[in-house]
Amino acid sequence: MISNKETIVALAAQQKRLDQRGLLEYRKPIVIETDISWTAEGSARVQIGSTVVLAGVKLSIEKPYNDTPDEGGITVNVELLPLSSPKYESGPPGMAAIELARVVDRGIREAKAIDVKKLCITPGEKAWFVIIDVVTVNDAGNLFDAAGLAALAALNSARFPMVNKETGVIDYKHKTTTPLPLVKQPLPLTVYKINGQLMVDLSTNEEIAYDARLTVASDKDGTISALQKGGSEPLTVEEIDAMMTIALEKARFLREELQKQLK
């Protein structure tokens, strides 16, 4: 296929793409499962189109931060693997990794998804910590979208295990029936910006040729709780409004596919 970056602009001035894709429209298959995992609390594989990542949740008791004594804490890691990309190298997380995690740690954090507060178990001294690890198995585009609708599918097949009440240790073999006190279900839609187009799912291919990309976390009623621009090119006010209102149409679209496919 050819995919330099003159052809997709010139395409996308003509409101094509290279895979005959709509412009608002999401690769195939979208695939969600949970529970792949029997050693993680919680854990998920997504896949749109070729884009496969997992995403894993595992929760530890630790003493609260000194200014949140009594709340638990979220910690979101993402490792962009090298056999999913030639791209990415073995070693610490590069830029990319540490933007990816930001980006999908801030739509929980900021939507305030986890009532932190019941996650305490002694006020300054136990707490749960929820850990959501992110891991790329195939990354052919929009790692964004893919790595929180995967947290969030992860987050809501999670389950607190047992502890032993008199030796207050973890048993990770065992799992209750309770789920994490998921209050609110924030997830991020990406919408680019190429040759004065808005689209959204782009291929690898595609994100060459990216001048701008904006991506809004938001709860099911539509409110907005985070956004991280991308792109070396600015935004105009007309531009981030028809991008927002893409990203709650679109994420509408995905949280439709999660919940339809987790029934």
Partner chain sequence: MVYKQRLDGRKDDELRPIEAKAGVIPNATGSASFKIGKTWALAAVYGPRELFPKFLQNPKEGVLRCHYGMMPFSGSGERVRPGSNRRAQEIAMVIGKALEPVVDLSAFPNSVVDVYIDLPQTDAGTRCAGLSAASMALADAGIPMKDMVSSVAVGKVDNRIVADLDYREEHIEEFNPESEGASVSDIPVAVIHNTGEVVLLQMDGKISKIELVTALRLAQKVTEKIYLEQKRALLERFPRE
Second form
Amino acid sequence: MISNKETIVALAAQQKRLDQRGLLEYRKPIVIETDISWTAEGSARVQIGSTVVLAGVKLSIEKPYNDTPDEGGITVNVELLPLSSPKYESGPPGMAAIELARVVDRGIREAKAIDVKKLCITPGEKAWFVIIDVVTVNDAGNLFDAAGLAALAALNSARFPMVNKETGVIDYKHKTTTPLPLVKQPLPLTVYKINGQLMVDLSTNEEIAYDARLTVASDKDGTISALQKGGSEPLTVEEIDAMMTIALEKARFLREELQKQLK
Amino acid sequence: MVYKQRLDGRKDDELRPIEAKAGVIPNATGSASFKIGKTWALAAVYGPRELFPKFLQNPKEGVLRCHYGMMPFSGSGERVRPGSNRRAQEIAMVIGKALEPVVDLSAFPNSVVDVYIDLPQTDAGTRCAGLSAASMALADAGIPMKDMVSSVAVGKVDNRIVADLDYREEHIEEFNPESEGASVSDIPVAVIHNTGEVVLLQMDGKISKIELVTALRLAQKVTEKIYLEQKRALLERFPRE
Amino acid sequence: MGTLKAQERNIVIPGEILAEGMDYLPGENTYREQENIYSKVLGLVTLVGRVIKITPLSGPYVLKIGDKIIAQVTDITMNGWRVSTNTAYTAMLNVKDATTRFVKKEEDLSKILAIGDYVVVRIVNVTSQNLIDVIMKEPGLHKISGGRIISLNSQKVPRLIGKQGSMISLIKERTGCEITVGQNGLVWLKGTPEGEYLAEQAVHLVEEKAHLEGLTVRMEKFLSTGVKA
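Previous: the form predicted alone; requested now: the form predicted together with the partner chain:
Now the full complex is given, and it begins with the chain already shown.
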């Protein structure tokens, strides 16, 4: 659909949406599959409505950073593939991909979701580094939530590869049964504001019409680990308060879906 | 030094299991997914659409532009750095050249039809899987085409001419102790269905002229199986109920 | 003697053989190679006398003089507007073809049509290089306001309209929506939010089931029950 911005804005005033969904209702289906790529140490496919993203975790052994000699590390990268939408072009990542990657990254990093000390093999010399790549397959909106969900599902499915005891070289063809030291389950959740109304899970049609958005990464117990405000309109503290309440509640909903669908 | 039986027990002309599906990316004009063994290619077609920069436009017909990329986690070893590289550019070019003889863009001067191929996981034969997927995606997009293109790798592993080599066969010495010192030649081939004409041909390795012709005949034979899967998947888009 | 190799209303893919021998003639979206006729697109086999043609099930809209299309303003020029046509080609809408009223030389054209606006226009000229002129100065042609614009594959537009407009009339009547169908596959719906949503689903039904017979019966059923049969 191409839709009309004015119609979306007018509908919002009546607490309605183009596709008859409730303001706080996610699109269906929500599908979370893991181990979709045998070449990754962990991987997932997430579908929300017709938005589809894939995430893959690759592990490598590197020298730790000088200021944290007894820690491994994590990196999140997002590729908005031209395959997934007519609006994306080939070339280096643009601002949208960078923001998406940074928000997912901070949610995981700041929650200390991975015990990076446990990634250390030999202090000052060797540690495991985790790279999470999220790629879009069909961008039909709300990539923040889909990317965050896919990254978390992929981390949960990841298993360390075998390492040759003599040479110290990773044997990527064979996996151990050891999962990552994942101690938290942070999930980003985005709440959007259109014409004064707060809603979740915007489709690409609706995304042209939002005034502001707030992404809130939170853990199971409701601890918030990252925030990102977007959009060109300001938010009042009262609105932020209301958005956080929605974000925490909806994160519980997505987390339940994740638990249900993870084997 | 004899390769007695294929590592995964297949017959010489036997392909790995194929899963093909069309219309997998709703945003695209046409799309397809093509899995053969553990190699998985997605293809999306966008267009005909406006081509920029303008100097690339062809006033006689539309331009077919192919793009090929491995997803960062799709390599069988370390992470693959995202973005283009020489290998990806060359593969995109040979895939484009393989499709040009069948695609007819004469009704769309100055425009471009973009074909994007991305692989979520790989186990050898990626350009062939990508090309088979691209041909399906173009048909799904309703682009005028003379025929379908079907692609598979054939090759010589030690003493045998076989179809659809996987990663282990491409590196036979590493995986089969009896094949020490054995040579492998890997020959990606694509053919036009009705005529059997070859539109993609590359080779890495060593092979005699006689063996090559034998391998090409094998490719013609087994691409028929690829074609039937492509066709089945395209027809499945329109269930009769 | 010629032999028909494909059955009427069967779906074929590009390169599939349709007939052998010279008794049959290649129609739209087919080609002859020596004795044989082959399909050039994915579509339905249609036989008209001895002519075999393929009705495509997907594919790009081909610009035609006289067609009514929905377009979007992308640029304002000295003497009019450039509009995108949901194809690879943009079209020109001249000021004098946009409105019956007199427009002064120094007038701000964006007051009439701004960038991003959607318009219902008619194609009046297409060159061999697909340079296009459109007009908006006729009954039924206008700037779009409100409602929603959705897209379906342009090859399915004839099915959406139906014989003598029967299908689109049915949808209009049962959803209470104003509906304008552009030949380029863009459709404008305007009614109540519920009506627009139902009409949108009805258009999707045509998109999904265009290759099947009995589409009107299916549509009747869908519009009364809300269930896609």
